[in-house]
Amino acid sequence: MYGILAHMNTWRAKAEAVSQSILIRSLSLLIVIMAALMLSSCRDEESSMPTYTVAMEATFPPYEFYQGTEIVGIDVDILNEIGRRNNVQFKLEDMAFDSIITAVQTGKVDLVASGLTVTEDRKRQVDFTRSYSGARQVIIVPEGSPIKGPEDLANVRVGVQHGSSGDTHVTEHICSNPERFTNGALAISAMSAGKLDAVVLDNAPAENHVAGSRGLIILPTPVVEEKYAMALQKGNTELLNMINASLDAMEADGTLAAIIEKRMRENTPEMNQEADTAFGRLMDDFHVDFVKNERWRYLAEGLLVTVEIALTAAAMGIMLGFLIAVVRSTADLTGRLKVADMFCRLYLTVVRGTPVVVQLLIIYFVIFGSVDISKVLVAIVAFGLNSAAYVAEIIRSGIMSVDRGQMEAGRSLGLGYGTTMRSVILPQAFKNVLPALGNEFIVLLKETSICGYIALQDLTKGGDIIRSQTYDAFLPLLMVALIYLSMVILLSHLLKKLELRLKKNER
């Protein structure tokens, strides 16, 4: 008897030094982190100059588009003249495009400049400036198709970009259930691969990805006419003033012309050459996707912050779920912590009833939504909140699981029931739910790759912008795919690594 329990006590030991270890490190890993992400967002806040937070959709050439890991175009040209005139300063914030009208309503951003066209559903949630160019919604095909105007368009597949004012013409006016991308390069790319027949999108994008693309042209007749306009909150008349004013003033000195002439003439895309054999082409391909340009650096940053947020995340989910496992544990052996057992069902029902996505928007535009936050910081809490729901559970079925003599054993011996748990129970439940804790994480990493709706670029969102440069998906995303691999490769060798360890360990 004194044997097994002699035993018993060094396993114990053993099992809890390495559990504690993990969770110091995690810890200390989310301190450090949060105490930089905020730190850097006081260093940003630091400017002698005004400064306005602009929304864009960086994939919508030549008004806004990467080039290097800066983002340019028509609209970065006005704002600039603007600033300048003024002497203000505007900061440039990438987000998916049906997003920004949301962001500029809560005040996350001061100005939409991202190509948005001015219409009666848009004037009902914001304040438009004057109109600074003209635009259409045309319509791109494959050479040779059958389809020669909007007439042709209602009994086919038509890609827009969603959230656009093409989405809404298209919906109202052409077919009720078109295909929705969530830029211009995305549709272009599915037609190419055959999934679509025909696009409709903003003239001067349409004329760069036709130039970018081989055999598609653009129908001379357009869907419509429409206008240009940058989008504020409402009542923020002081900088729709400012704006309007230095628009005027660039129209009649003709700065504001000469701005889109240029960019009009200089943003052409380059066409390739078609190479002569498939791998040529394939070599040609990987040229352009990531070499040209050095493009593989947006891989390299949004992976960055996406194993940033993942492990922060993850260690958060780990700390927070641990607390919750305990209450809810706590209640179902001993009737006990009933106020807070509610509680914690409550946000377990709510958080795994929910999307993550839904969650993060909510945090971000809700939330903080009056608050100049580390969008970083703001990803961390999303998928730590959410991950916590998932671990709470893993670790309360892995305590379940540990057999009621154990707690038995550990009070006959003394031992009170905070110090049985701490030092019996859970050592046991850790080595029982670490493959289930290991799957989380992996489920946590791939789950970040929705941070492009609040502008953060993660790894995903760096394949979206080599596809909205090259027009090549196939490379970009296969890429992508493969990083995500890898990472979970690596992940899944760690941790069996840590198992083995605390098997040699129970030995």
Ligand code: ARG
Second form
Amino acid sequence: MYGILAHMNTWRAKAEAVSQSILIRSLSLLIVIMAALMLSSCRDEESSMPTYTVAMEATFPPYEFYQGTEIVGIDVDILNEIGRRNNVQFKLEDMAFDSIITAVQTGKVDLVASGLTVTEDRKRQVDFTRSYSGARQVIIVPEGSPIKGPEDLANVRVGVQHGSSGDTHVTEHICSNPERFTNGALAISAMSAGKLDAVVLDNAPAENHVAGSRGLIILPTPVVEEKYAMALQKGNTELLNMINASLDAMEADGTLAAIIEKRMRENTPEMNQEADTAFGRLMDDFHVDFVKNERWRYLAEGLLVTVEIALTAAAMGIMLGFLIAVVRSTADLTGRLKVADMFCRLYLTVVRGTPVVVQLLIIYFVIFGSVDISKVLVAIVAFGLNSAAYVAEIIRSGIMSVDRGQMEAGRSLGLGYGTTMRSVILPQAFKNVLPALGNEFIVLLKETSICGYIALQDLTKGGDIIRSQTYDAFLPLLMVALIYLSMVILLSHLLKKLELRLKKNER
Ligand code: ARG
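Same protein, the form predicted together with ligand ARG this time rather than the form predicted alone?
To see the whole picture, the full complex is given below, headed by that same chain.
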């Protein structure tokens, strides 16, 4: 009896040592990968000029919009001019409009220049520069609509850009529950598809959108008059003074007016000739969506980002998940590693109990809030940490499903706990959970489509940019869906091959 107990104790001690060495090895591997990624993300920012980051949502012509893969517009021209006059440079970050105030408030970016309306609510969160342009919220409706002015909006379907001043105004004064879209262009395509009765939007992008889609008009009575200014983190007076001084000077010497006048004049996207047949129209749309201005590049470049994030996050998820699974099952099997097990369980509860998009935003805005870190890295960390929780439970279920007799058999052959785990239990466990793991990777790959929330241009966001430029919802969405589908089919195929190989080896 005493002998067995003593044996069990050395067994436990060994188990613990093995798990700890696995823990240390995996952690150091992860640290090395992270460091490499961080270094590679810092490299492209070497420049002697002081650089400020600027948040904008770049589907807002003529203030900020894509031309090819470059962001241009009034705000960009003004920034460039300010940069030239002060020997500084501005780095643009395209992000979701409802994130940009948070981004500047938390110091994630230095400035917002995004056709941003000065409002009392926003003044409580950020400081505004002097205003550089006037604007108004206007109503866009289909031609022949019975809606004639703001008073007719109370009981109809109204679309707005989520988080915009138009959104706030409509919600507070016109109809309490407008439909909120990530940008004005998407609201317009929803209206063109018959899903909305009216869209409330800033006048300048409204004019652009109306010129770019058929059968829409802008009502003459505006909803509200506004002023645009840039926004900074409260107390950032140095940058504030610099911008204000430059804006004053640019107003005095006419540069400001010239920039705005030029961009307003160009503010009409060219229309395509309407083809006669349905097929002809489809081919035209295809040309405009993917060929013209090399728009296919948004998808190709987005695809690379998606694959990069998904693969690295999957690797991280596997390593970390494996580690957690080993700690958890060692605790279950031997009663040791109690503290580590507690942490792991806490981790699983938190990660599995909150939506991944919230985790992504917390990691980006809170945890790495004041660090200038590559967004791809942030996404990898977020998805890797998230996936690890699911992988851990999948692998643990695999370990637990292996007959207890296997461990005893290995042990009675004189193998240590670690060796039995490594060469007897884990291979069997892995084979059992392969389908579930494959499923997890498929989910992970598709889940990365929320990267757009932190302004990463992944595949989905690439499609969004095309939609915002061409006002065609159908083909870009279909194409994005087809690309994801092909990747998943390819992945399933590879996994099936792996499964077959493992089965063959068994015989
Ligand atoms: N002027 C509106 C606001 O401040 C809308 C601005 C939207 N800007 C943009 N770049 N998408 O709320």
